[in-house]
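Listed next as structure tokens is one chain, alone, in the form predicted on its own.
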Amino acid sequence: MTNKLWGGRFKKKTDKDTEEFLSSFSYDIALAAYDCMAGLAHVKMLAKTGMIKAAEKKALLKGLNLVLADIKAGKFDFDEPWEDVHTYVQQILKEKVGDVADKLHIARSRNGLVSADTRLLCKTDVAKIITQINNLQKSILASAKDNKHIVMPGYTHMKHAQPVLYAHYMLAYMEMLERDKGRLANAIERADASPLGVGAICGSSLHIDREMLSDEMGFSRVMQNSIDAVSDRDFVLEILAALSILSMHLSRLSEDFIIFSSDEFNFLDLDEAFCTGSSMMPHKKNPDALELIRGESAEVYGNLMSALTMMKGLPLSYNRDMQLDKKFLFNSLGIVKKELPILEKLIRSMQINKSAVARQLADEFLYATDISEYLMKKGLSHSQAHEAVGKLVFYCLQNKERISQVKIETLKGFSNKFDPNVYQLLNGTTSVRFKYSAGGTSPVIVMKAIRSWEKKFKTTGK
């Protein structure tokens, strides 16, 4: 490996098969964008501090653009194996603008500048990635709303439960996706400070100015110790934290679509464009992008563990293994930001199957809670209610009797307390109109939670 930052002090080469393993270059080109604009900002205060001359900023900057700029077309210059990306910038610089590159790396360690790309990266990214949970939350509002009257089996243990308004269902993922961005958010607010200046582990004797390079690279603040500046990757492992949990939610989600979308439930018709077919089987079309999503978790979770194994027992301060916390990170971002969209437009697209979500609403157990709180209105105590409907339940199993085709004089035999109106509980519609509590299910409360979100993306946007 040529053109290293380093290597004074040595006197063989690299082995080639350690070179090879030590390169980080196929995956922290990812930060070349970043490392670029780090060094556009260190000239400027190398040059305000008196550190280059004012020729010298001018070449350095006008060197940096132009690297800057075939980075953004695409232009990478993979002939040699370059040890990581700033060895790749710092050489390019060279071949643009001569010697005075090497002036780039006064008072700067690629162990504070590493952090400084990583962090700039994530802001970039994490942002994005709250812009596309915000259209996931527009889609799922969208379905909500269009589909504000039907009335479904809610599912407890995957068994029946009680019902609820489809709605109403689709809005506990806007709360949970809402959590997920307040988690990205609250890790880029740590995440938003410079380690940049700090050398390569206590600072140095150069006259630099550290708070003008927070402020040039965009940061809110500066970290204030040098040590932690150069070893902490908290905001990585709180990153893929958030990534993990978020990943769990769209799993859930499309573990619930693939599960309405079957043949057994049929609550779902998913559009074909977000579908695949069977290589032998003709009249398969498979879930396969929900599918994928849910699997796609395991790996989100897996960056996570290896990041935090990674990190478990290293002593302070920067340690090469380090380096493998972008392979985790880039590939968790890589993979939500290509779900999220996926996930929003197949949730515009997608149809409910009215009739065959009615169909499940004709178990009446899914009513015995109804029937239970019904009867406590009357006086008696919870134990007292359950009990009564739970035998009731066990009648009409032992009978194969709807509860509907129970007569009174019988519904009695359990509780005095029936009369004629508890019929009438025996309806979805019915079931939810009346789940009147905080949260509830029912379409009041359900209208006023959407008119909420709607308000919310109105004024805010987010």
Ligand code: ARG
Contents of the next structure:
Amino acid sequence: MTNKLWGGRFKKKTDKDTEEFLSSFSYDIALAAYDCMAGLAHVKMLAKTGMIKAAEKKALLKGLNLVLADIKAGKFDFDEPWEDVHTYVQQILKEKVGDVADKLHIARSRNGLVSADTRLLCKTDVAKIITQINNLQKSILASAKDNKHIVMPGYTHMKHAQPVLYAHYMLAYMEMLERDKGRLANAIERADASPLGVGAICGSSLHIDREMLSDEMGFSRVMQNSIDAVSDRDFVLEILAALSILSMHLSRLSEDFIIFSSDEFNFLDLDEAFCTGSSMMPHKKNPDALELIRGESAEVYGNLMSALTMMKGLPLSYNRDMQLDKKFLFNSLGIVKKELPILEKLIRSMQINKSAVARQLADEFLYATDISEYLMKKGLSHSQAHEAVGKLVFYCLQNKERISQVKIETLKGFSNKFDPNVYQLLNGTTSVRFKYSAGGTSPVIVMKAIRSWEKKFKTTGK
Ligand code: ARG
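Having looked at the form predicted on its own, could you now put up the form predicted in complex with the ligand?
Whole complex next, starting from this chain.
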């Protein structure tokens, strides 16, 4: 028995190295169950349109279910050099039910099939990833709520900027992840269309029912153009792009935590379960999991670039180059699926070192902007206030004084609007309390945001 779906026209055997080179089985094996499901739908459709007899339908359904059961149990036949997963399912089916298996391929081409299988896998995997993002968000939200009173320095350019609530900082990641879910859901909405029944490129003269195939497979609609149906990989690119942006977010979160858990900052204590030691330096506890999450984003970006580059020069319609999309796609899906639960657990278990965070708030330049706004409220223009506080900062640097040590008479030298109440501005709690503009870091606003996230998860579960 030839293990190919196209032996008739050929006299020679495929060159061994070429055969190995052509095979996608090592990675498209992930599509095996979906391929059986597409087969089951196809058989039902062929019976309905009268293309196969009732007995043939029965045999094929039974056989395909046997193949599917083996696949679900992880039983595969790796003895043959299978060209791809579609060939595999077809030939294993033949082993189980005999020649009637050939009828499965009536009015069917792998060109449409591979796209359908991949779309189905994406629907399942992306739904899984969205659930994982929800779980990560819940752990971020819990950390924000548990530490809702902690004020920390906010950084721009990695330099002390203005105080923020730790919870506010964490909620920034909630927003980013929410957009990631939106992008993924959006990509799936467009992927959710059935390419089945388009033949190899132009449809079929045989009696088929594409609507039925689509409904059987749970697609929301049928793709409208047969050439597009076998050529399109936009859904792969969109998912890879959404995963790349998600990976960028996970990488930034990891980077933040790496910095915050460094010996210099010491804001965060990561649980040992997510760290490793050094083979030489006995004292080390390294944030390797976070570093790898940061590092793996490179591969996820690479997969997007590979897929985009692979597609860009392809004439319509199907070309074998497109087989490689699965390598890139499955790799990125796999990476992200592994990372999300790790980050979720890491956040649930990490501790915040309150005193180390508080020590940084002693840098009174963190309140320079508050002082500037104080002067503006007393009638100075922005540039007058900015200039006055700028000069005060310069004075403090020159004289090695803290703002709180500068006497009121001296302060009045920088602006006669200064009153003794200015000294009350020099602490984190006061600083954040007054940031009540929409989206700001005041505890009232941040608690409102926490409650609204909680309500959203409670009512919608996501
Ligand atoms: N393994 C192929 C892929 O992944 C299936 C389609 C092959 N079609 C063909 N006519 N050679 O794209």
